[in-house]
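We begin with a single chain expressed as structure tokens, specifically the form predicted alone.
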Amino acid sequence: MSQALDDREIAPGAGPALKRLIAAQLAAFPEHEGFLRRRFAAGADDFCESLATTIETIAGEDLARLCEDYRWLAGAVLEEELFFRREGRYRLSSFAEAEALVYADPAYMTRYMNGLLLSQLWWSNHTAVLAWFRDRYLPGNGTQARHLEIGPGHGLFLLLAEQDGRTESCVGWDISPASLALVEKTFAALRRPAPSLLLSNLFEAQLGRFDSIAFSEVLEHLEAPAEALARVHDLLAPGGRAFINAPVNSPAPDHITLFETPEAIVDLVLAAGLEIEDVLLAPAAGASLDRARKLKLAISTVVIARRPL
């Protein structure tokens, strides 16, 4: 490997799994070197190595293909970002459009989720959200928690919930068969007990109430986010907690609802009758929060909320 692609320089302190993933990603996407250098300029912590190990295990012999899928995703997101900057809005305006383009197309959806799997490591805001879910949200759950994830995507959040000792059972609902297949693959690759998976949307499924609900990067895909949060409230048992994550100013191929400020998301959570326990604001690409607000850059906005007793 040339010095320009030396993963030790790109990610100071990187462990062996992260080094291998960086090398594989740069082999598929050498133009991403500058981005990855900035991403890991401050070094790589233990969570990055743990996450890299998990992703490498999930990918298995398909790692090169997943790296190609991430390259494709980065290009698709860039196209949407350029549209957003020109028009001041997202390209799609209805769930039907997103479903036809993405969710109902198994090949597209699989490619999209593969790319998003690697984004959990390459995009600092995604890594921060995932770490906060493990280190801040899950420890607040009571023992024997019945956990639901609505829209589990690649399965990493559901995996962390299943691995947590407080979780008694895990359930995942998604409208995409391709997504559920990827969740199954994730758990099988890591030899973890399979969660209960249901092909359904959050308004149709009827499986009682839950002590814990993960609702990550779903609100922006919906035409009626307020109704979705009201449904989350109803699905929680009294005293139950929810991990609600939605991005601000974050165009993507299937995003519909534009949240322009983190406060807009927090206000929706409050309007749904939920109490706020904590909030995390994680700007994308290492930007400061002030810069992200000023330039309307993407900010992952996470609200830990509780249904009142």
The other form holds:
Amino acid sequence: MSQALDDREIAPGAGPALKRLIAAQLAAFPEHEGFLRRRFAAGADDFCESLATTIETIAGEDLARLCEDYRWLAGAVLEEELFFRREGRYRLSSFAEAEALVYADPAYMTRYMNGLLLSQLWWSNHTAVLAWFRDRYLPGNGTQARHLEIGPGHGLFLLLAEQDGRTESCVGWDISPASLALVEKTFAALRRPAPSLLLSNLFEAQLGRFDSIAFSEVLEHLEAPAEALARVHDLLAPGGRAFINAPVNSPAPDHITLFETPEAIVDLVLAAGLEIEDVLLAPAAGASLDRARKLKLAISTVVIARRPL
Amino acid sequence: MSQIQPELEDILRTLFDEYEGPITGALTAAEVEQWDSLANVQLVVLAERTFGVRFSTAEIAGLANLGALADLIRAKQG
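Following the display of the form predicted alone, present the structure of the form predicted together with its partner chain.
Complete assembly follows, chain above in first position.
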């Protein structure tokens, strides 16, 4: 980042934590200035500052490395985008390939999750989804909610669920030891009570009855998303709610199932026997929904669903 | 870029619908708000399809402006 650069111009209204994160990110990735300037052109709100504070606390002395990891992630996504645009499909097609490349490699997985942690702030669709989880989904849970997250990744969604006063218990399942270690680190950094974490996949874990399930950015990693949603249905108590988030047209190193429209995701949720409570469509990079559909850009598609009573 | 320009211009107007300025060989990504790294990939792949050529990663990374893209297309078309 240039010494002369005034980061307040990049994010009008930014608080001190967001300004520090922008400065750290541009020190590691100066070519990203234009992207961040456009990202925050409409200004930064209180949620961005709160999120920046949380990320800064989680990163601690490793912030510079996390910013390097984000730069690496951006490059990896760009390579996948080139393949996707040329071939009209994701590069990988099997879970075994993704597991060998990403999930079973702790160093790769950690770098990937670190990059995704910062993407929660730098990618407007990721920020919108996280804000919707806090402000739209969690308030709909009843008190004493037993909450499960399948694939908590960096742990930000699970953290917000734990911090919500309606949550009685928090459980996280993941197939990656590196991911579970990051969740532990996230909760420890924020001095929050550790959630119950289990190294297991969705189909092997013991059935329980949960009032609330977060299932964010997992479906596109699976060979059989319909079966996974049926499992989510069975894991919910009658009347229980699920926050299901999956991206459309969003190539990444370990994405294997391509959803070409938001409606394809909504239809899968309905086919699993779940009722739709609400839907959020958040196009990437600030594109309008019309433009995102026309150009087949990434759209984060979030469905709040409910198991019928 | 005289023969290639009209088709490149169509691609740019489709991808960057908020940009209303002139499209010349000197145009760079810095002048078009919507022209970020992901959009650059879309531009390059649309150009590949339109002109029947294929670019290497190094060639894509080395493109300085729209004129450079037109020159590269012309060179590949022989």
